[in-house]
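Here we start with a single chain on its own, the form predicted alone, put down as structure tokens.
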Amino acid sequence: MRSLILDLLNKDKEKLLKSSLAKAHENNDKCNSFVTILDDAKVNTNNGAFKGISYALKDNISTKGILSTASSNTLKNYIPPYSATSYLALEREGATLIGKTTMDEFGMGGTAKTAHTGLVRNPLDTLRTPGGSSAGSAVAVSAGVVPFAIGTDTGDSIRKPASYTGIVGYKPTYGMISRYGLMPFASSLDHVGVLSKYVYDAAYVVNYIKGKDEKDMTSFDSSNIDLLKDIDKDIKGKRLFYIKEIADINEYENPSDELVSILKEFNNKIDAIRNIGVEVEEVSIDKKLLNVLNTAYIAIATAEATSNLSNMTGIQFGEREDGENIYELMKNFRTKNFSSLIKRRFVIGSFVLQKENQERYFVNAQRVRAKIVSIMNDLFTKYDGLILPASGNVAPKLSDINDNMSKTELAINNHMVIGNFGGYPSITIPFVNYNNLPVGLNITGPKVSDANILNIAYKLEELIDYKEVR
């Protein structure tokens, strides 16, 4: 059984903590993975599931008495008066927090370039992005600083960084983990999840932090769900599907050598999966629908973000700026302290929500969301899950990426938003290297099928036997 957590349970926790803190500083100098490193951290003595094991937490999750900035200049000195439910659950179970990880500002974007402390670098190649928005959490796990880290996922913000850094990223069913204490981006899409080296560890962590929370009305009682009980069960007879318009190289005009190689390896892995008794079938979905997933996501996410972050004015939160009146004060605060990317998204969100634009943009985006969720729900009555490459490329170079949201992107790079649209459990595991850089394999299943999806991912992890990039 592959598990760093189980391996560490009986190790000397004082030595592990000192080692994690030393690695955190070393990695931070190289990759800017942490906003805050807790050098005065003490080994948690609670005799729970983690027994003093160190971990890292994304900086948009509130921690009472500990700086929590969401990597935004607007909150550069914000220390919350309360803690998130997920953080308290880990504290109760004996986990030791060593630091808060760097992220794209307020979780918006996947570039790892908008944190107020600077861009985040991929530990496998520091000229490249680790993906975002859970950039620092992915880097901390990939670089061996901690055995697991908590992240959040609104479009693919756990699963894409996992793909780019060669680790596991798991987003549970919407509501399985409480969002209380999470600084919201887009509330109908936001999920708390975990990044780890191995599938077992991702399941282990979520098994202990999931559950109903009276402070989060969207959470549900999952006490009857054990994510570990059947994780090693034989998956012969399981049924998976992939989408022809995404996985068939003939659907692409002038595909890159990189995409050709990734899809070729994907098809090789599908053959290997069939050889162990799993049924894998091809289905077709209208390419027009697939190609507007990202556009619909942008409309919905920016609209919700504009509303959720309207309190970032320098009055309720943040240090006040000068102004002749309250409106000028708020304008100066938001103009000075938000990055250009965030301001651009607020403009889009406000435009989408204007009364004269709602039907054309926001309502139509919701129709796209409802359409793809309806299709997926129908498919999930026949199949255990959807399997596809997590992306059609390795981590891009930081110098090559921007956040041009008007650009049409390939569906292969945007399909994981389906997991957020439907609130489905979704996990990315490493499956291939291209030019010595990793690409992940993503599996998404119906709501509350987390134990089944983790079982499939666990057995495919064994089958693939991925070799780390080092």
Second form
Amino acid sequence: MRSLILDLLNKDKEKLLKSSLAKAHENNDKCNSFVTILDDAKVNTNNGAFKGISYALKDNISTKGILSTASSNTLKNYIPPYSATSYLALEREGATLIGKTTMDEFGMGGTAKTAHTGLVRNPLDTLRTPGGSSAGSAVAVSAGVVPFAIGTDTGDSIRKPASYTGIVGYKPTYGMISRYGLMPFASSLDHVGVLSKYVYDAAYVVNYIKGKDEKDMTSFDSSNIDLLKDIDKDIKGKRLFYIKEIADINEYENPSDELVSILKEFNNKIDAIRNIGVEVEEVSIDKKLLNVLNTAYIAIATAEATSNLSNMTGIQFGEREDGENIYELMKNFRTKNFSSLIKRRFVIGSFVLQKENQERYFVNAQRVRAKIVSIMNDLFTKYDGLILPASGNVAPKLSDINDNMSKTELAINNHMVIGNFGGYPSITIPFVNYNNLPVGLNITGPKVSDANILNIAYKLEELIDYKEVR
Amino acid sequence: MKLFPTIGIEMHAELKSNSKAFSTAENTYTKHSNNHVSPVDLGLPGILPVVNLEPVKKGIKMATILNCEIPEYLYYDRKNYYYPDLPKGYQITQSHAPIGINGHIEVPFNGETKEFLIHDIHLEEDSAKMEHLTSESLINYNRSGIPLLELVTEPTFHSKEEVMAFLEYIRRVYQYTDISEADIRKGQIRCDVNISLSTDENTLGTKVEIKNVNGFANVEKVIDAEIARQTKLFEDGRESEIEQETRRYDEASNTTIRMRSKADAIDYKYFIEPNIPKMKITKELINDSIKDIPKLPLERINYYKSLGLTEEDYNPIIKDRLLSDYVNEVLESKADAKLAINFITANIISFINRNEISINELRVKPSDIILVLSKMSDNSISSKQAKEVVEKLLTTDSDINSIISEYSQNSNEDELATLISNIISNSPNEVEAYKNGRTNLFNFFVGQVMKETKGKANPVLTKELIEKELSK
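Can I get the form predicted in complex with the partner chain as well, since the one above is the form predicted alone?
Below is the whole assembly, all chains and molecules, this chain first.
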């Protein structure tokens, strides 16, 4: 089995913890990957699946008694009085938490530039972004600080950073892992998931933290699903498809050399996959629909976010601001503490929810969501999964990123939102380097087909045998 | 100038339940602030709502009582606005698919009944409670997340009296059905009042809303004050100044005060609560929700009327469902209705009122009353004795049968005849004297019988038998 976790299970955990903490500091100095490093952490002695193995949590997971900021100034001193269900599951299973990782503020934006503690750097090239929003979690795994880290994914926040840092990012079916204690961005799209070096490890972690939670009505009972049992089964005869409008270079006007190269490699891999007996077919989806996925995502996600983050007023928690009256007090708190990116998204979210706009923007966005989900559900009756490059580029330079929303977003860079629209299991594995930087391959399948998707990803990981350049 | 008022009411009632609408915190009254609070009620980052089915069932129950249409699926919506008493920054409510819509209910009014129209009823959660001191405000989160049922009427009322009859009746229904304690002193009922005046009976005037009216007495005052304000404007020819707006009631001045105009109305940006998956409202759930609906006050009133009882007779009884249940159990024994009601009013209601206890704390059960009434009607005990029996039963722990036998009259004719015949044959002198004209000696014989029976001989029967024996 290609697995770090299995290797570590019988190793000395005191030593592992010590080394993880040392690496965390080193990595944090270089990449700013942690909001909190738990120097006083003790090896977890609970008798569970992880036998004391170290891990890191994204800072939007509520941890009782441990600072949980979601990388936002609004929560810079917030120590929650309760714990997220996913964290409690890891505690119960004997995993040792070594720190809370830096992220884009409340998970919004994929730049890794909006954390209240500063931007996060890619360990493969510190001038570049690791992607976001689970930036610190991806960095910590990529740099070998921990064998796995928990991330969250609303648009592609686990799978994009995995692509940019050359690791595995897995977002299970919506509701497989409880969201209780996940500080929300957009409730209907938010998922808890995992970043790891290998597919097996991602499956291992989710296998032990999944389950119905009485505190999350959208969670479901998956006790009959074993994600590990058949993970290395032969995948001959499986059926995959890719979307022509995204994967065919002829669909692009003036493509960059980078995109040309990535799509060429993608096609080579498709041939290799066919050679092991997997059927891969090309499917066409209306370009018009593909081109509005991101807009629909922005409308839905910002609308939900505006509402979800209305509790950030400085009244119940946070450092209260002064004001002439209660409204000024709340306004001052929000104005002072939210980053400009978030504030602009709140404006969009409020705008699309306004009575006079709701039908045109928010409701239409829901229609787009329903449309693509219905198309995908149809395709999933014929195919095991969708396979596409996780992005059309390698990690951009931090200095090249602005957080303006561009009109000309390519579908290849945001198609993974389909996984959030449908609540589908979706996993990114590394597959190719361009200029010594990684790009991931994404596989997305129908709801609750996690075991099948992990099986396919595990076998493709074996086939691709990706070698990182460091 | 004749002006026609039209009034609509929004009535918020706190629902009875073990835990809150979306959290596991207790839903009970406590004098300690911030005691019944979970992370969910504080709106802490990362919390999620979990629907408590108890309030949902109560909503379905009330929707049924109000003859509302119940939707196929249960949905909740978010109502977004900022206020310090609203920890999440939104209230979970129902806006696009309320638990009941398009209803109607018949309400007792002026000795008759009148039907009023219901726009909808919907489930929601309460905000925290704020207390404003001179230089600061306190927030008590005990109330945060308490389940509420909001009942919205159509503009269906045309007088204060109709509104009050409706509100009183609905409150009684809430109490009868255990939907809400509906205790006004605990602030469990709050109303918004919509009023418009028109010179023409068939058109509606400009609607003015008066928000957050606590208690029914204030609803009455608000209606009077607002009708007076608008009437004055009409009389001054300034009715065009009546604006569609939101006002509040100021108790000190007994007037309504402008809060905001319609133009400044808040856009609550409603959208479906994404954390609560839509849930099918099944037949089973509906049946389960309505299985314990008791006979409602109006039905009981009709029943009492059919037994020839008057408003004076039944009004004290229908105030309390348990009391009415109690009375009905007695009435079902075919006891004389008037007699039974009078007996219960005089002996039972006065006792529970005096001692401030509930009818179900009482030792005297309906079966006891039935027994006493039957003893009374077959002349085993006198009405005075019946009263004493009940009194004793209420205040001691003796058993009903032993008390009754202590009191009950001996009406056994054979037994009494033998006794009397013995007494007479053992008193030859008195018999002789009596027959010679000393008729007052009749009481001597009665006295002897009473002495022998410890006063329990049925006096009427005794006299009859003595007369018969003496005339032999």
